[in-house]
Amino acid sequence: MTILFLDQSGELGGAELCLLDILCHSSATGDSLLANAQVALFSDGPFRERLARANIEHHLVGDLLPPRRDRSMLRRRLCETVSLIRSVQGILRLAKDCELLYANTPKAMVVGAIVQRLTGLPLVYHLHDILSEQHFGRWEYRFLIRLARACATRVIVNSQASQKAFVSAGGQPEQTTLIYNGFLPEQFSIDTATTADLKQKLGIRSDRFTIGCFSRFAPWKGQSLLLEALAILEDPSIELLLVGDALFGEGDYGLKLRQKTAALGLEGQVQFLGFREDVPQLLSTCDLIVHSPRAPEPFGRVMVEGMLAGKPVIAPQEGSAPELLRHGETGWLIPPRDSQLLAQAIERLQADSSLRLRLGQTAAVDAAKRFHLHHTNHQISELCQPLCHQSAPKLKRMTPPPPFAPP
């Protein structure tokens, strides 16, 4: 039996990192179902490189990258249609040898729904998003809900927050299964020598209070809110590590963050580190982790990573954060979108090292129990196994049409 995972992006967003964790751990543990999976990508990029490095079978089909903005609207729509057709054709060629389709992203769900109708294969949609107008266009999230209702056998939600949004938008609650993202706790146990060496390389002085913010650069992720909070504090002893960069055509926001840093006079306190693969090591250099999105977060892997690293985490009291963190026990929750209250929370935790230590230690134990990757993979395997057995595709051996040439 083979699962065919579908993913629209070649970039390493949260959904891609989650899938990479699932497949790499399955290969290491010899999970008979997930270890034999294949991945179909609609775009090339770092995600494909990581899959290749992990020896995970993958195929590049079609290309769903945004068309050039200098083209006319008609030309863009035509290119999008051609891209969609090419992707469907590529998936059909792979689907004839598979028992289950697994859509890991919204555009993958659209393609997966078309292939599901043509083949009769069961389709699982792993929902990593909050389906609402804050995150999607007015019609886009409603369209995804309708596709899920019509074509998906099961919908995996990564938090109660994403589950609630799915149901509120018209999704069927009985269709959903809650499975949190999983992690390997041992990866976040970093020895003091490694931490000290990295601090030296980054130029972090011993008298600095270091805050870490780990997220892709996007307006709703709220890095600008954190910069405003630092400006309010006016404390030169605070150093901020911004780990991440812009994805999905949001490069302008990354430039605006750098401009805002300069305008607020924070250039000597903020380091832009870009995307890094040594996240556990970078977490170990921090005294505090701040996640301050301006819109509800569907999961927010950095919150769990901060917990596993034994660091106190500040997050907004909305979205998934109240599920992951318990205020005053395993984290620090504050009202969202308020730079003044964020500044006060930072000041409170900066001044109380014993509180930071207690929060971090309790969080590490809690996260290791609740968000272990082994448990996540076991849940996914249990969900997919019976669907593979029940698979009865209508046109599974169909011969796909020849490739559609782009205009």
Second form
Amino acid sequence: MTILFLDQSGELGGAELCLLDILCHSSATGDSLLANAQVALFSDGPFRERLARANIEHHLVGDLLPPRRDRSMLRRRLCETVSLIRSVQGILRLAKDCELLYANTPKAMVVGAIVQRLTGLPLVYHLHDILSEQHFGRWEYRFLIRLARACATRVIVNSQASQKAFVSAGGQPEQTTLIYNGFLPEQFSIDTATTADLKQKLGIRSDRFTIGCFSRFAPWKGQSLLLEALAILEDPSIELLLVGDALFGEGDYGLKLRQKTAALGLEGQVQFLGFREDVPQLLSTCDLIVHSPRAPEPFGRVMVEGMLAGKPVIAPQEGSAPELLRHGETGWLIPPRDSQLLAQAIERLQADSSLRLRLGQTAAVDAAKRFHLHHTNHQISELCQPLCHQSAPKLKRMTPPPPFAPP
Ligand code: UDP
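Could you switch over to the form predicted in complex with uridine-5'-diphosphate (UDP), since the one displayed so far is the form predicted on its own?
Time for the whole complex; same chain goes first.
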């Protein structure tokens, strides 16, 4: 039995990192269903390289890169349509040998829904987003909900927050199953020598209070709010590591963050580290993790990663954060979008090292119990297994169409 995972992105966003965790450790978690999976990608990039490194069978089909903005609307729409047709054709060829389609991103859901209609295969939509106008366009999220209603057998929601948004926008609650992202806790236990070495490489002095912010650069991820809070604190002993990069065409936001850092006079306190693959090691160098998105988070992997690293995490009192951590016990929740209150929370935790230690230690134990990859993989296998058995044999008899040649 094979599951065909569909993903639109070549970049390493949260959805792709979640899928990598699911697939890379499927043998260790004993999930043969996931161990035999294939991945179809619609664009090339570091995600494909990581799949290749992990020896996971993958195929590049079509190319759903955003069309160039300098082209006319008509040309852009034409390019989009051509690449959509190519992706559908590519998936149809691969779907011959699979029992279940698994869409991991919104555009993958669109392609998956078309293929589902053509083949009758069951389709699972793993929803990593809050489907709302704030996160998507005015019509896009409604369209996705309709597709899910019409074509998805099950919708995996990554938090109660994304489940609530899905249902309030018209999605069917009985279609959804809540499965949190899973992690391997041992990956976050870093020996002191490695931490000391990395601190030295980064030039972090021992008398500095180090805050880590790990998110891709996008305006809604709120790095600018954290810079504002830092400026309010006027404390040169605080050092901020901004870890991440613009992954989905928000390059100008990275530039704006650098300009803002300079304008606020924070250049000596902020390090831009770019996109890194050594997140657990970097987490270990921090005294405090701040996640301050300006919009509700659907999941926010870094909050759990910070907890697993035994660090106190400041997060907003909305979206998924209140599900992941409990205020004063396993983290620190504050009202969202308020740089003044964020500054106060940082000051409070900076001043109290025993509070930080207690929060971090309790968080690590709690996160290891609640967000273990073994549990996540087991839940996904249990959800997919019966669907694979029901799968229609219709497709096996279909001859896939020849590759589409654009006019
Ligand atoms: N991350 C990473 N390298 C970086 C910055 C972030 O590997 O330089 C990871 C981070 O550890 C987390 C993920 O990117 O696992 C982001 O997760 P999130 O849930 O915020 O997903 P997104 O909204 O970015 O898709």
